[in-house]
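Presented below, as structure tokens, is a lone chain in the form predicted alone.
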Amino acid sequence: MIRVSHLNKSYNYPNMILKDVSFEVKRGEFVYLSGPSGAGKTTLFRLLFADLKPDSGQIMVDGVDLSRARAAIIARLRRRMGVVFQDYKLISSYTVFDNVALALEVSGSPRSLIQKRVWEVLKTVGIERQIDRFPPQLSGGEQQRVAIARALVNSPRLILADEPTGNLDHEIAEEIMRIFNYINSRGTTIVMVTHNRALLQCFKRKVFYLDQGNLQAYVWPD
């Protein structure tokens, strides 16, 4: 699903943010990308959905070479993935339904399919009762559920999540993690950025740990 080879990235050479980073995520895996602040996690996250270009190296995502692909090919790839952000990035003047439906509307899906699919994903994340409310009327945990539903609505093969529990208290964070585990159990590959060691220990998965631009992989011990 994802293969990163000898990746290098710098914003002010020669100070490297990422140094010769290589790793692989297999289809259906759920892995964490972790490390201290400033380690390069967000930079790597942005590289994985082609929001940034690497200085050198290769990033293959679902068969697409992000360092060489044309804009139209990357746009098609993004329709096969979902992205979840720490700050939700919901449109405050849109209802829950409209925020989630937007991705399907952009792709030209018929209204009947949009209504059916939006209801399904809202029910999956447990937020269907809030379908007509606006983001400012929701709690942080509810807004993150809407953001996850929006990422799910196109039935993605891959979900990238950047600190999706970072603004939530521990109890709500665990609820959000259980949603991600359920999504993964149905075959969706998940790469999640987090620095929350309590969640890493509670929900054990493979960890790609970044520190000063270098990456190592390990499995959290029992």
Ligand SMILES: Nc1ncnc2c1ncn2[C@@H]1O[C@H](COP(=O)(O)OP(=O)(O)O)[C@@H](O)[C@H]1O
Given for the second form:
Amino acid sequence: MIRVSHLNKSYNYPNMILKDVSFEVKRGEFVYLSGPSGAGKTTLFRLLFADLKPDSGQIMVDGVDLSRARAAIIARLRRRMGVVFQDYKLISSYTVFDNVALALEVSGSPRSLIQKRVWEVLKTVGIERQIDRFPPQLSGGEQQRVAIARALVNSPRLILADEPTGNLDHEIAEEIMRIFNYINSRGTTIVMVTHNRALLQCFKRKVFYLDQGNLQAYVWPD
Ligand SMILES: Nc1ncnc2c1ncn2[C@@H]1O[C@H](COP(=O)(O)OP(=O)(O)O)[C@@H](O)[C@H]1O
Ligand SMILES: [Mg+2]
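Given the form predicted alone above, what does the protein look like in the form predicted together with the ligand?
Full assembly next; the chain just shown is listed first.
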């Protein structure tokens, strides 16, 4: 699903944030991207949905070469992936329904289908009772559920999440993790950035660990 080869990235050359980073995520996998603060996790996350351009190296996502593909191809790829942020990035003046529906409206789906699909994903994340509320009326955990529903609504094959539990208490973070586990069990590939050791311990998976620009893969020991 993702193949990154010899990726280099700097903001102020020659100060390299990512140094010759290579890794692969297979279809259906759920992996973590971890490492200390400032290690370049968010930089790598943004590179994976073509929000940033690499200095050199190749990033293949679902068959698309991000450095070579035309804007229209990247736009279509982005509709096949869901992105979740630490700070949710919901639109405060839109209801929960409208926040989630927006992604379907831009793709021109009929109203009846939008209503059915939005209801479905809100139920998946357990927030359907808040459908007419506005984000500021919700708790952090509830807002993140809405953001996950929004990421899910186009039935993506891949979800990228950057510290999605970073602003949440441990108990709520665990609930959010269970939602991601469920989504993954239905076949969606997930790459989750987190430096939360408690969560890594609790839900053990393959970890890509980024430190001083170098990426290493390991499987969490039992
Ligand atoms: N837009 C930017 N311009 C310049 N430097 C940046 C930018 N974004 C991040 N950095 C720097 O790149 C390094 C890695 O940042 P980041 O990818 O956000 O790390 P992490 O998410 O692991 O904490 C940090 O030193 C940060 O200050
Ligand atoms: Mg970050």
